[in-house]
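Read the single chain below, which is given as structure tokens and is the form predicted alone.
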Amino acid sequence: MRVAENLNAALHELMAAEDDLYLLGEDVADPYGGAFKITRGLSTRFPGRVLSTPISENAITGVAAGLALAGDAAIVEIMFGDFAALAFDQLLNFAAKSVSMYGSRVPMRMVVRCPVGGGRGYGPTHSQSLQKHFVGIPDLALYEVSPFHDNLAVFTEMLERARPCVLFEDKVLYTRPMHAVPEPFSLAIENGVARIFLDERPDCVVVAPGGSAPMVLAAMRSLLLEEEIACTLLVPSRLYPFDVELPDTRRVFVVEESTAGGTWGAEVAHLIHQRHWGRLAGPVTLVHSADSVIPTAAHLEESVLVSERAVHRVIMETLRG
């Protein structure tokens, strides 16, 4: 099963299961089931819980927080992520703070979907990696989409926490398949983070979110073949709040595809100082895209956006001095 597929049958499982879930965004609705197709068949089989919507981010959004604040569940699909910044307000202003600020804890279930990330020659409009524009906002949490982690296990996570959920899908997952990890990588599910590791005690630890992991993966074993440097990728589901068990180990990465300034890898790097700066041969090394809007020509997007080759060599030159 492909990356997408399961988004599908999470979402068919999750509205049989749940009669007052509702799912919007535009075009959504058969036979078109979304731009990237994750929607389809929801609304010819659960007709009047599925709507489509003019180009209304904002308002798509106000009306999911309406739903969670009336006792209903919503999961909002942004057509592509860049636009969720539309419907920004509504979850800084009026989603995340419904939960806490009338007095006693109110549910709010709900989900906003975006679809993010370069590698498509999409151009400055709808490249972007926005996860670190909505850390660290108080009741807000961030979730992101990978190959490793079953997304009705996530969804059903995020709906159970009663809080508005933003969960991040890179744009290039949704034909991988699913649980596909290179050999002689295996993988374990630990506490909602996927482990991929040696049977070997690792000369470093990545950590990474879904969407960069493929390519993490990709780095780890050509610098486990050219370099015999033994790698282990954490990826989280939960981007924030952040919180994963660092295996034994004296030197830590963070790749992501954000844009270099103030990322969520800034984030996870002060968390491991404060928890294991005592073990540690040297500062987390984070590795992200640059400072830049992202190109839509093939090489200059490619000069912009984090790679395997730049994971590879920052790793590398790190390790070996």
Contents of the next structure:
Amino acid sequence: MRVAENLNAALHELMAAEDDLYLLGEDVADPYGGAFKITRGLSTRFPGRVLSTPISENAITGVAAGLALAGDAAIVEIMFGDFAALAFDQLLNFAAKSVSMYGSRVPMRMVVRCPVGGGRGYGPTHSQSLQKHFVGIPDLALYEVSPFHDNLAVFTEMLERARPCVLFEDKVLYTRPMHAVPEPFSLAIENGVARIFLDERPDCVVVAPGGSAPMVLAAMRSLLLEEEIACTLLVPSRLYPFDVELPDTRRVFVVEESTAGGTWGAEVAHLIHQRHWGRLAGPVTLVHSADSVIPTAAHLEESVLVSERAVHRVIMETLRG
Amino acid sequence: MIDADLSRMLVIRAFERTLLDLYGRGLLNGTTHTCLGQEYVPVAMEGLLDPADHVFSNHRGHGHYLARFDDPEGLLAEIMGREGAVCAGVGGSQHIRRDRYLSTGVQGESLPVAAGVALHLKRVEPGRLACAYIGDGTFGEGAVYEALNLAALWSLPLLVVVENNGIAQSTPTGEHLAGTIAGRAAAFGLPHELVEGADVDDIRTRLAPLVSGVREGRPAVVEFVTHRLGPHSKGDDTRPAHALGVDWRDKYASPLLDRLEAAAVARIEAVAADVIARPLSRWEA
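Instead of the form predicted alone shown above, give the structure for the form predicted in complex with its partner chain, please.
Now the complete complex, all chains and molecules, led by this one.
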């Protein structure tokens, strides 16, 4: 099953199981089924609860918050995650704050889905990875789709948190298969974190969210075959608040597609430094895209975005000194 | 007008005057926006609303709260961060939630949320409505138009009450609003009712059919031409005294009003003395 099909199946199951759950977004209704076809079939099966909306990211996020306030649950699809900037006020100043600013806990069951990332030539306003812009907002949790986490479980967890969540979906994952791990690596899921590992003790640990995971895996494979460097990859489902049990290691890397400056990886590194500084051989190494807009032309886009080659090079250079 | 309505208006006025006095004495934290002059708007509206309707208020919301809940103690405790605060002192003047009442401090932000609640009501509690109070200045915000568009498209039971007091903080309406509020409602095909007087009974009679329509899924905009007699927040009124507008109190001047006002002032004085003596509020994040 591909990631897009897994997402679609998860939404079908959720809508069938919870009759107070709404899904809102631009062009989500059939026969179109959303720009990336993630909502295909839902409006036909659940009329009245799956609503195609005007081009109004701010309003539909606010509507979701209103539904959540009234006791319902809502999932919003932002067509391209970049446009979540238009919904920022509703997320930062209303939905997240409402959880606690009225003095007692207000449950807010809502998820804002954001297709993100480059590699497809959509250009500067349709290719960003916006995760870092939402890090550190009280009561707002950030998740990212990965090929190793079943989306029904992820959605269920997000709605059960009863706090607003943003789910980032790297567009390049949609057509990739679920649960595929290259030989000779193995996969295990522990406390919501996918661990992809070899039998031997790793030379380093790489933390990367779902969208970057396939690229990191490819680099890990070439590092193993060409350099005999053994890496363990950790893929968290929840990016913020972040918590991960680090395997025994002296070298840690964080890989993400966000552009340089105030990255999610910096937050992860800070947490790892606080907790594990004594046993590390050096600071956590951050690998990310350049400090740049995301260009449209393929060769320019490639020069900005983090790549398998860069991951391979940085890990090799760091470990080999 | 019945005494209860007049009395409620005077309690709101006494409350607001007391707040400004407490500020002047350095007893309050932060800022507050009083509704002096506009007290009759929520009092008139509450006569048309049901406790099961949702009310969304804004930065200038004390009157909205007090017209709905006769609870000056809880509101003052909230603003002063004292025991008995409606929201433990976290929300303060602008961020209050109680039952089906909610206020928040960003202009226009509540309209999409109110539309979401109206969507819920339409499906689960037909006949109930969401009423959102906004000011003329809020018409500068895009959220207003996104929400009006959705409400009209989806036939949501959303009632937008505009308190047009002719000024947005310090900027007169003529300098921040092109066209008219009626024209903007018309652009979305929404009914618009302009209310110019302050006669509570008359207002209710005029608005009753419109509010019934909202309950049946015909969203509407009601625009009150009103007057903010006090500053925007504390001491920031740049207008000359003659530009403040008409006070409803003058229209109702009578021995009865004097008696009711004395009672309202005495009540709020007692509330303030009580709340000031309370211990600080406690909150666990």
